[in-house]
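Single chain ahead, by itself, as structure tokens, in the form predicted alone.
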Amino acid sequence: MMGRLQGRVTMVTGAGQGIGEAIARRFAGEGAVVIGIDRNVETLKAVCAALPEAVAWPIDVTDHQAMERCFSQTVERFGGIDVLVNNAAISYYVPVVDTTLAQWHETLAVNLEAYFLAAQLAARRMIERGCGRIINVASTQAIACEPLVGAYAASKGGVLALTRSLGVELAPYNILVNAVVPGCIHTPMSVINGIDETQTELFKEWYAGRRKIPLGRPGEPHEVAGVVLFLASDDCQYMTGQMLVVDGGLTITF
């Protein structure tokens, strides 16, 4: 039986763990290649070893000449580009009072100015074929904030309009632009400080015990997976530049 991305060649940024590493073992299971871009070395090895056909990039995404060198080195070897998931990101958990530039300069470089090289680079080879999924993993902070991450609330609230303009841009190349908006989820970024905060007992009491989070949980890196295959699939054709939010039901609470 055919997989649904059979033959495709995926490209996913942070595919070295998290919801990345999800990303590219379920695109695996699909029948894709998967080439996994990480800056960690030994766990996007590790991740694209135990995958059936798949490319390991250690590579910093802010790397732009690297980023290059990527791209062009996967159309030559395959022919093209079907898919590209952003999704590396990192995040600073500090008062807007104590935030440095330095800090603020990194978090955009990751999260924004990243996905737009990226989508600049895939964009460029999907027009070439006529078609193409770009798909962006943003953050409920871009839409119900919390304290402590404005560079990164920002710099995802970013990647929201990004995806928009891209939808309507590459919309007549048939390359259609879309986002996942991950809630809570268990993930090493959900590891704060030393400390899963998915395990606190304030998470325990107020966002799964009174149901802050409708489904009483965090969610799993696979459960993103699956709506970055729908999008990624033939299964989504009339969709473009928009987001599906994957929470748990937080954002719809008060």
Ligand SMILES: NC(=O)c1ccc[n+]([C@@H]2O[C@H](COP(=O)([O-])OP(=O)(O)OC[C@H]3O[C@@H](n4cnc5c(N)ncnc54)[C@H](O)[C@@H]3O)[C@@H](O)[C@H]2O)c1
Contents of the next structure:
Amino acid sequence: MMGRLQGRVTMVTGAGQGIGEAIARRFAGEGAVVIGIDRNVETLKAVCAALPEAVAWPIDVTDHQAMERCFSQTVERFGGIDVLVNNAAISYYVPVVDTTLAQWHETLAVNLEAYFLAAQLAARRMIERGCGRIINVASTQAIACEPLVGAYAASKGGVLALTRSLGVELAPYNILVNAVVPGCIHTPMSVINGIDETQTELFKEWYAGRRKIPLGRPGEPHEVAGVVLFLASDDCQYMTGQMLVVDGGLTITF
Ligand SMILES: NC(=O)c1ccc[n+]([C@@H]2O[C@H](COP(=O)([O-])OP(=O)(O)OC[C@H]3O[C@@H](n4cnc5c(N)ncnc54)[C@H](O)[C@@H]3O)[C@@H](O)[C@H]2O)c1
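Mind sharing the form predicted together with the ligand? What's above is the form predicted alone.
Next comes the full complex, and the chain you just saw is listed first.
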């Protein structure tokens, strides 16, 4: 049976673990060629080695020259790029008054500038072929915030604005640009200073027990990957510049 992404060339940043890994696996399961990008060589190689057709690019998304090489060689080898998923991101958990300028710059460089750069590199190739999909992973912190994540929240707000801007500008070339907005997802990123945030008493009592998250549990990476697959697939045709919130209802509660 043909997969929903059969033969499509897909690029996924942060494919070494968590949500990016789940996206890479789901895409591969639907017949896609996966170009995985991650700065963690070991995890990335392990993920890509388990997929039927994948290439591992162990690079940092903020290394502009390395990213340029990755995109050029992908086009040379596979003839084009069908889907880009901007997913790699970082977060510091620091009060705003203690956040250093270096932390602010690093957060913006990984979470926003690198999304812009990869979208630019992909769009140049997609414009030539008159089609493509760009999917940006944002966060509910761009919509409703907790303390300690000022730079992260700002970067994710930027991702949503960038998604709308690219959606408008690239629509004439049949390139659809959308964002997925995860809430609390159970990944290595949810382990903060050695504590799994989804296992704390606060989480169990407030988010799950009292249903601050109406679905009463954290999400799993594959539950985000399924939505990203929809945005990358032919089922998504008349939709661009939008955000799909995958948060178990977190942001619809008081
Ligand atoms: N886990 C959550 O609860 C949650 C919630 C909202 C949004 N998100 C977003 O989902 C995406 C994935 O998050 P996750 O939880 O899977 O994170 P994660 O930390 O588990 O994985 C992120 C991956 O990105 C890679 N990476 C980080 N910086 C990089 C860089 N400069 N160059 C190359 N690779 C880099 C890491 O090595 C890692 O493999 C991120 O955009 C994150 O902001 C996650």
